[in-house]
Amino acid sequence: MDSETQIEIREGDDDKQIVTEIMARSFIPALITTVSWEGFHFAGYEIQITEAKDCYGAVVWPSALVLCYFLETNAKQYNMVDKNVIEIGAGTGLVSIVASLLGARVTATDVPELLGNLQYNISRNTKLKCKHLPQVKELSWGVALDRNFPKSSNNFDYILAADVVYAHPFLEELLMTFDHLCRETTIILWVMRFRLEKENKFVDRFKEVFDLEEISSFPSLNIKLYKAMKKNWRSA
């Protein structure tokens, strides 16, 4: 067996081990209640998330678990304490909740029809637990960005995004939104599950505006974790 094959096998084993650990952070409640929920263990807390089964934007996807796990296990390198963080496409709010529990000032955003469930989950899981009370705001990609998020007041240290690239017609608006929210030193932490060729093309388009670094890869899930910053401003 050559050394390259040995490396591939070892990386495959590491992938399976880490993915198993990540997925073990979720659990189903033993008792059925009037409001169905799914449980997760992150940042030292049990987090209860209510999903909206009729909308894929309000379901916890594996990419969100990957990003939550990364934030928790890399808290020293990517310190969230007192950092200004915005999550785009927050969905159920799990990532925003974990960032809040880790000490960040979080703004969780999504389209109007998801805000009610998003606010419910965030309030339920952060009240009296977080240093900074998270905010929930409407953000439709590419829409009224200057009015709702004026560049003069955008001071986000981190932009978080989990599985925001999927089969929808707003990828150019998504890129525009990333660009608008970024200042020179903003770090994007973006987890993406590859399903369609269109998504590969979006990565190429993204690289035209941002320096993109692959931090982790999980082949068994077709998921990659990226770090990005605006071109020409990335730290050495």
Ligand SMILES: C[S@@+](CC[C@H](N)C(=O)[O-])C[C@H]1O[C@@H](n2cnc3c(N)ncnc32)[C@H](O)[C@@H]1O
Given for the second form:
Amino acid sequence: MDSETQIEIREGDDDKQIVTEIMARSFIPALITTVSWEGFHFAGYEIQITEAKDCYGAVVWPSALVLCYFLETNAKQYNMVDKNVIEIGAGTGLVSIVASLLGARVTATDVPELLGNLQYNISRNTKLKCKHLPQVKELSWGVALDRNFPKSSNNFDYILAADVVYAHPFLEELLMTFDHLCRETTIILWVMRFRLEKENKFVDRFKEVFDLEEISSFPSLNIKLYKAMKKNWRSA
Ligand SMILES: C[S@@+](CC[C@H](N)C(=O)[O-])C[C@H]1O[C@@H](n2cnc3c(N)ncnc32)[C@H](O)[C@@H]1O
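Can you give me the structure for the form predicted together with this ligand, which would complement the form predicted on its own we have just seen?
Then the entire complex follows, led off by the chain already shown.
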């Protein structure tokens, strides 16, 4: 066996081991309750997430688990305590909940139809457990950004995004939203699930505006975790 093949096999083993660890953070409750929920263990807490299965965003996607695991296991380097954090496309809210439990001041955002379920999950899992009570706010990509998130008052240390790129017609609006929410020092932590070529081209488009660094790759899930910061800030 040549050395390149050996390295590939080792990387595959590492991927499988970490993915197994990540997926082991989720569990199905043993007891049947009136409101069905899915459980997760992150940041030292049991988190109960209710999913609205008739709605595309209202299930927990593997990318969210990857981002939660990353935040928890890299809490020293990416310290969330007292940081201003916004999550876009928050869905059921798992990532926002974990960031809150890790000490961040979080704004969880999504389209209006998901906000009820998002607020429910966030309240249920953060009440009396978090230093800063998370906020839930509408943010439809590219819509009324100046009115709802005026650039002058945006001071986010982190923007979190899990699985926001797929076959939807708002990719330019998504890019515009990242750009609008970013200031010089804002760090974007973005987990991307690769599916089709068209959406994958978004990464190239994204690189026109942001410096993009791949932090982790999970080939068995077709998922990559990126860190990004605004490009050419000084010359802008
Ligand atoms: C695949 S889900 C991911 C949800 C969550 N981040 C996760 O990983 O579990 C995509 C999310 O993007 C949101 N989304 C889609 N189009 C949007 C838009 N135009 N503006 C704001 N959010 C949008 C959906 O409502 C949904 O919550």
